[in-house]
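Next up is one chain by itself, shown in structure tokens, the form predicted on its own.
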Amino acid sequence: MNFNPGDLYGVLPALLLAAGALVLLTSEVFLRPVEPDRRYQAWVAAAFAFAGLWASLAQLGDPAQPLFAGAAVSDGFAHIVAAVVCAALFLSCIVAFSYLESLRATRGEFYALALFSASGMCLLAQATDLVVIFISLEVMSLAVYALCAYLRRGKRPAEAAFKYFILGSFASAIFLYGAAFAFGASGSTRLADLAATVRSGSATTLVYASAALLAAGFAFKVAAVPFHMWVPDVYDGAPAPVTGFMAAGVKAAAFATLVRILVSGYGEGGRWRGLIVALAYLTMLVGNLLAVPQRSVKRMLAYSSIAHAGYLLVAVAAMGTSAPRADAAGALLFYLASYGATVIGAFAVVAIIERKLALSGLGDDLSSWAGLSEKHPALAAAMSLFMISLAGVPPTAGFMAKLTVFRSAIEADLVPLAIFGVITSVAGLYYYLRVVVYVYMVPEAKADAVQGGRLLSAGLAIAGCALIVLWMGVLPGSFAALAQSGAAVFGR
């Protein structure tokens, strides 16, 4: 591989996290050995993120390149991931703020972290090489796993960090084989190469077989079904900054690899547009489905998480028709924005509510948000509009995101898949807005106020999540447009 030096400004944004993390690491040496004072990290990392957001927007007026000889690309499709990615990463250290220093839990390691993984998902939406996708795939996992299990003096962290690497790790085996497969079909691990074996009519049974083993592998990180266990027990174990960054980060990233295998790798149509339309089925069913029981909001919105990777396959499985590709992919980038922006105001009111749960030795239950309106009016109202933002009522960012998606469905001949969609997300009214009739219409037991630590960086962060969820929602034009033109890559 030839080094062009030319070609580290085409991953800017992975090297500003990356760098970030390095001068968090760094500054370690300097703090005084006694009760170091590491309140500033918080502040650097989000600096940090919000230059690589800077910079992310600022190279979609480049022409795509390919980069570090066609291992990668620089377009717009891989900025506007980089994008949702640092904007994730720049609200959930924000929030990490105060919920660290009320648990006294601020260690040098949390933001560095959080800011290689970062690192990764950006590589991860640019990686046109499955050597690359891996390794990646790998700096993104590795930090993850670490930062689930932060909090490593209770059994729910390590809990949910041993079974996130157990199962990581199979999926990541399931991968190479993938990529092995792919290798011995093409004789590359180039999708450009894959693709043109493809295209030439020559593609075997083992051809086939990779591209099942490749969406299998990036089916786990996404939470597809039946690859979706790991689900609400990591969820529920990790912090909940640390939550809302995966659900919103990870499934970008995962996402738009997913893409780039199938599009890219495979083409258009062909045998994995059923497999991905079976797994939509699957995935949206199942998701609704255990959620509806769920007594636990952040075991809730685990569950939900995987009926939202069911509406997101929906739009990949559109991009596998012969219509636009372009409308899908833009439904696709617009869907992973809103829902970022939701499930992370979303997880920064359940960790203000699981920190006053933990300094009063509560349990995790419904019950714990009865009355939360007359305590706190603010948290109320900005759970109650991420609520209705995930169930998809209007005039939220939920609603467009979802009407998109099944606009793209539609247009590509996959109409019932989109009913099937509207139906499940019928059904999922009834745990979104069981949340808020427990925070409006049910008193509480005992009156007990938020209490523990500062909510001032949090309330910040909640606002800015709240503020684009109703931006997105009532005036979705520049978001769209955003969207379609990091989506223009992929042509018709």
Given for the second form:
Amino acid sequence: MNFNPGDLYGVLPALLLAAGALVLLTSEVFLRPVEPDRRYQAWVAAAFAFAGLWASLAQLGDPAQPLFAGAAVSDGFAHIVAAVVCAALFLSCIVAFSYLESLRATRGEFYALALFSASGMCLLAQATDLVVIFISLEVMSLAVYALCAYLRRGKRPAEAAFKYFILGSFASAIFLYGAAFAFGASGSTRLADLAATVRSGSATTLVYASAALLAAGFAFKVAAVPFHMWVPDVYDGAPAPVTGFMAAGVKAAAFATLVRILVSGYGEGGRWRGLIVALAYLTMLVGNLLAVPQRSVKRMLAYSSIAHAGYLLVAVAAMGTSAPRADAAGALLFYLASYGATVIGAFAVVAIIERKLALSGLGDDLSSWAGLSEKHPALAAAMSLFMISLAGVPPTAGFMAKLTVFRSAIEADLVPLAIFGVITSVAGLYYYLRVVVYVYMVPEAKADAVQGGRLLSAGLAIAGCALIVLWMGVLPGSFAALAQSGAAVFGR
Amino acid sequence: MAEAVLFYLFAAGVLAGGSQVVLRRNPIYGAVSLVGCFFFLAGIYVLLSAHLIAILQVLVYAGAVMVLFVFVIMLLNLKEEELGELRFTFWKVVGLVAVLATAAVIAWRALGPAYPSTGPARDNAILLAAEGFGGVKAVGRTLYLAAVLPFELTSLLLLVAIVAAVVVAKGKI
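Could you please show the structure of the form predicted in complex with its partner chain, as a counterpart to the form predicted on its own just displayed?
Now the full complex is given, and it begins with the chain already shown.
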């Protein structure tokens, strides 16, 4: 049980991201306290995020192996999640650059915290020990809480961050309680030992209580109903680039860990499936219903994020059956990647609009989107593409992702759940297309163009997201193959 | 036998202290109850043969951390009227009933069979405890060898917490 330095290679993406954060924090010390000096930071952060992406993709072909005496694992599933997180961070850094520059809010801590939280996410995807999961979860969450409170202009951001912090701590406590029960049942914090206890069939009540509590803790992080109360306020109050990163990164890491705990820890028997199925029904229904009356695009996207958590839970539920588990895991990974690309793009457009609103002191309302197509046809087209992808219309990534998830649910004998998912996503068309209607068909009340320069970098990020969304929608083959290779660790 | 009596004594102390932390309106009383709770918890650690953890619990938590807590509470200097009114709402009652019911079910169904007072599991635990268990050396070996990843991650967590606190405490950006 000695320390093996080779294990550090297995957590290379997380190490790279943490190193990037340290470089940014240290470099800040040597700077004059003026704004233009700090422009390099977004690009340094993006470079480290890209390095993390490269490292996780480079490790993809390696055989799965346990690290640090079984506390973590280096396998395809974790590498794909790490790649999604790093790509999300890369795009978010570029979006944040123009956003923070125009609001004169560039500080080193912003990118450092984003890098720290991404390193927590990468470790979360690799962790196979409840203690490591808890600490990585806190690394990720603490950094994200602070990012939400980063821009405190007006009342809403502070309220959002505080709400997120209090409720998030509560969810962490619930997770910890479940972890204590799991330790009580199995005498170990390793998921493998927990699986052995579950297989032996002793201490059943304790096992079920721990499974329910651990799932509840992560249901909060993935924004599943009834643990969704924080989502609209936090998504609305946080700066738009942060919201995009949260929606893509936190969701990917939390879903990966939820799957890891349920399948690797409580896999045998799959008695947890009923719980996840119930959560999926509730989440799809409530998320889509509450999104309908929203006038603020950010709040609408928040409820849409809840609804998408429901579709992802369908894939998780499909992993609890005897049907080929790897298919469902592959569908989950594909969905996480496509949702990440779409939502970061959508929030990048929101960031441009929000910046205009912040500079002119207006509130976020659909009417501020009216007539966007006349002044900025490219932005309007991109936003429409992202909305169509979120709604799940071909030929976009969202359609292919929903298709694979529902197909895996049908293979797993969850036909009613798949039908319910299709019906709710059709209902979702209404509120997604309403944005498109405002962008293209509603004339603008009074003319004021999007102010401020530096649209170029945000535009690049939006173009990148749009490219990925179209690519995954039209030619999903290579992405699906990648997701399947990552999902192979869950066997059969 | 004496062990069981001590355990129930300490457990009752932890529960009483912990519930006072939540129920007391004045934060200073809450902080002092928390100190008591920590001391009883240290007693339970001693019963588990975790001597080092028990001492650290008293030194670090009941000592250093609590002093900081009390400082912060004193600096905030909350007035009685700022604490707001104590109200019983429907949902609070529902929450209380849910908590009590969950605790009862867990205590009744789960805890008994999971923590046997006799049998091989307990003998095994006593056997393990003989080998310098709970001392500085054993804890150190566990911390730096078996649990090296969570140990190093904790340092990352503390750094993130410091940076996050600076960001939040800084003036408005």
